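Heads up, the chain below is alone and in the form predicted on its own; it's given as structure tokens.
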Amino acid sequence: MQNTVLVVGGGPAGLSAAATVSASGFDAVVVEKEEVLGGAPILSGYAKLVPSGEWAKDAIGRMVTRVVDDANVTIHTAAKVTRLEGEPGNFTATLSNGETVSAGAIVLGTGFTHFDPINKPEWGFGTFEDVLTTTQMEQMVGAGEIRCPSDGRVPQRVAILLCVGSRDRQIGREWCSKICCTVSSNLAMEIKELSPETDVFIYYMDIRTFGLYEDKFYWKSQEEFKTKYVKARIAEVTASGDGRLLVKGEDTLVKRPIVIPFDLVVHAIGMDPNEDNPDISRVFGVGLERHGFIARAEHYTNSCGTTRQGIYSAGAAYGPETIDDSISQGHTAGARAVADLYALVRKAG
């Protein structure tokens, strides 16, 4: 019987799982395919996190430091699990770096892949230099300056287009990505803080700043930062004759066409299944749900379970998820793994 838990993925869910495993008196081994820990918030250069308002590099950085400094946690970066053998209590994982890990249980904190808006070409990404993604805009906020990439001018008008790669059956993305509305409302306020003279417009189908986010982000962005929300269906983004961009579509409240010039257009990109999920499914023997995310076990008595006993998951590996909820689920998955190992020990003894 192994007293080690293998954690695959070094983002918020995986980091919290590893910390919980260690705090429970077990050893954790973290395997991360990238060269650094921290997941999307660090790799994509997120700015201030929702809802805490902390900079990602500080908040997630603390999580990384906690695990790196923990003597009970072993870390393999720039590595993947290429083979898994065994059963609950006695798994053996072979890594791409040639090492092997013996573990009693496994937690998959393998996260998601950002939607690539090149797959929505009519909205201008990849064609026009001043069409960006929310992650690129957050990097700009992190650098402390809002400017148009094409010529360096401070934008007078910025449009944020919601549901890029979400709720779109035409491109096979039927799901809501859960956090884009709130992130966009927060981003609008960050733009105004850095560039008060810039007007920010958010074009939406529906606003889904769920739970306690409604007041702190949706209403605050309008009432204090003068963000303008336009309920619309966007058809295309094209170039105007003066070097700006034209956002074309229909204002669905008044049922009339709109053609509005902007200096910057930002795509609020959704959350796709991890592009590695087919390989993860094959190697770990876990199922995928119909959209390609990791399939959940029955949730009410098997929280954080997958379709294979002894293998658990958490966070955006299951589907679009917030960072805070991914952290909470990571703790739960780590606790489930440890509790089930204790149960196996009692059964064997």
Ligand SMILES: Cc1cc2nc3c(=O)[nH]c(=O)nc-3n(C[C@H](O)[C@H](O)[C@H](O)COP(=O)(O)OP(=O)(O)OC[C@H]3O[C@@H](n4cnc5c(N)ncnc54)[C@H](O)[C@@H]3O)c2cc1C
Second form
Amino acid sequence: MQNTVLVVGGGPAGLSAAATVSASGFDAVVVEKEEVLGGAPILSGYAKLVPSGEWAKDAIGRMVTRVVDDANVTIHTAAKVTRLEGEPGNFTATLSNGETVSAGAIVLGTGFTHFDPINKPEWGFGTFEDVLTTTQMEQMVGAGEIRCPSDGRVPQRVAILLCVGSRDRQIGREWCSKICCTVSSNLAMEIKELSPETDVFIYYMDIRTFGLYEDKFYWKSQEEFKTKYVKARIAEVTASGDGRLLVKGEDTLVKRPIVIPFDLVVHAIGMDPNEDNPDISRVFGVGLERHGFIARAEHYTNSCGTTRQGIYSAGAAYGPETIDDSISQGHTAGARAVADLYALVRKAG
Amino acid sequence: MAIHEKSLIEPERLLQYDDLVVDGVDVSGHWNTMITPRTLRDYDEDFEKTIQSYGGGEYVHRCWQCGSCTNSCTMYAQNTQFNPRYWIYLTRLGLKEELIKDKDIIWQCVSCNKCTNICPKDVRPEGVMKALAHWMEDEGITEKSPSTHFDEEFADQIFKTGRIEDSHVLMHFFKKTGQPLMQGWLVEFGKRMTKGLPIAQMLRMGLNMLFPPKTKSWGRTGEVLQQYVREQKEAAHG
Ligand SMILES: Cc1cc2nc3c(=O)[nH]c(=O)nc-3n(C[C@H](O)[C@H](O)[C@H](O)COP(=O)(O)OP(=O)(O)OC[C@H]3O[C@@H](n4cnc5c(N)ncnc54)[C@H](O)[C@@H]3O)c2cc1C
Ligand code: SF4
Ligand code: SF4
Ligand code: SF4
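I have the form predicted on its own already, so could you send the form predicted in complex with the named molecule?
Zooming out: every chain and molecule, the one shown earlier first.
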């Protein structure tokens, strides 16, 4: 009889799956490939989270502690699953650290990989020191001071470019990363708070601050923090010769080319499928959908399912997702896995 | 190559030398026509604040460019160049030169407030139109409108005498707006008014016209009032 659920990935989704399994009276084994738990918000050092406004290290830190302090949860960090044998109800996983784990069901909370803007060289990342990603900007906010990396000056003007690595057939990214609009308007407010003399401009195609994020982030950043939203997809970022950057594109609302000087340019990078997904697909025998994320089973009666029975998934592994929804899905996936274990108990009984 | 469709290009963007020889080749006239690019090269962050300092412009920063105001606009229906949404955008980014290009139509807003009623962000575009028109007057970009002249004349007299002498307001207003003093309707108005008026009353009116009366003990009140108005304006527009 099986008492264990294997949870792969220790981000918001995996951590909540493990917590649910334990709370239901079963054992969870978490396998995380990095040295620390917490997933992207911890690994990339996010600042204050959308929508709670809590610092990532506090909010996600709480999720980590809850699992670490739980006697029913075993944790393997710096480890991956290299082989999986068996069948639903009776899987055996071999880990890269040589250990084996027997589990009745599996939850894949393996998340996403940040888009690397080196793949959009025309936007200047990797060429100019003052072109950053949202994750780097989050870290700067976390450090409490807004400065241009090139010479340490306080930027007069910051441009945030949306949809970097999303919604772009040229580079095979035909999805919207869902959270970057809201994250960017949040970041604009954080920048203004730390550096009141800095003006923040957001270059957008659409603003997708869905649901209750509309007034809380988009309107607030515009109305209270004076963020300017300019409707243009930037074509190119170049140097201006006086140490500043030039942002070039078409302002579609005035039908005019623009070449505007900025001190700092921030790429709102998107969420790519986890770069491990081809391996994960092979090892766990689960299918991927056409963009390369984990394929979701029919959701109505098989919530958080994959193409393989007994293996569930949650969060950004399925596609761009918010932390809050990743957490909810993690709990759902954990509950589905636990339900499988109960079914085994009943069958055995 | 010669450019033929010049009618499509704003005249100030066409560059052409009447006499030009390059490497011994005569390329005078249309053979050397160039078009200067229409690239926008900078924003002016302070301009939005300037417009916000005028009554009505306070909420311009809320605009998200949906175009509801323009679509509902009475004047837009007459002339598609009349585009409040566009001018609000130019204001927000501080694209002053673009705005000034439309100086001859911006003031035509009829204050019907259809835009105000439809705007989902409660920008109150009618107020912004008013603020823009006032800014342009203050900067001397547009001539003062007749109503501004009238207001100023009215206020001037109050400052001076503490009261209004109708005939003076009218006379000065006509002068400032370049209208003849003797207008048919006015003559007729005067005639009918004085008909049957007691002589004493008529005499008093005549005297008032020649020697404008002052409110009793007005003294320095006008000066103080004027200074207060000036200070208020400075506080608002810096
Ligand atoms: C710049 C930026 C800012 C953001 N800010 C917010 C915000 O403020 N609010 C919000 O709601 N969302 C935000 N997001 C989205 C947020 O990052 C995701 O919603 C969240 O991280 C998804 O959680 P997850 O657990 O599904 O995946 P992840 O956080 O990616 O966690 C996956 C975990 O699995 C591990 N893993 C991956 N592959 C393997 C493997 N093969 N074996 C073992 N372990 C593996 C990873 O190391 C990681 O620890 C932001 C995204 C970006 C890009
Ligand atoms: S959420 Fe916004 S920035 Fe991100 S991909 Fe979608 S539209 Fe672009
Ligand atoms: S108030 Fe002016 S801008 Fe608004 S709809 Fe009427 S004419 Fe147009
Ligand atoms: S209706 Fe309001 S929000 Fe929409 S464009 Fe006009 S002013 Fe802006």
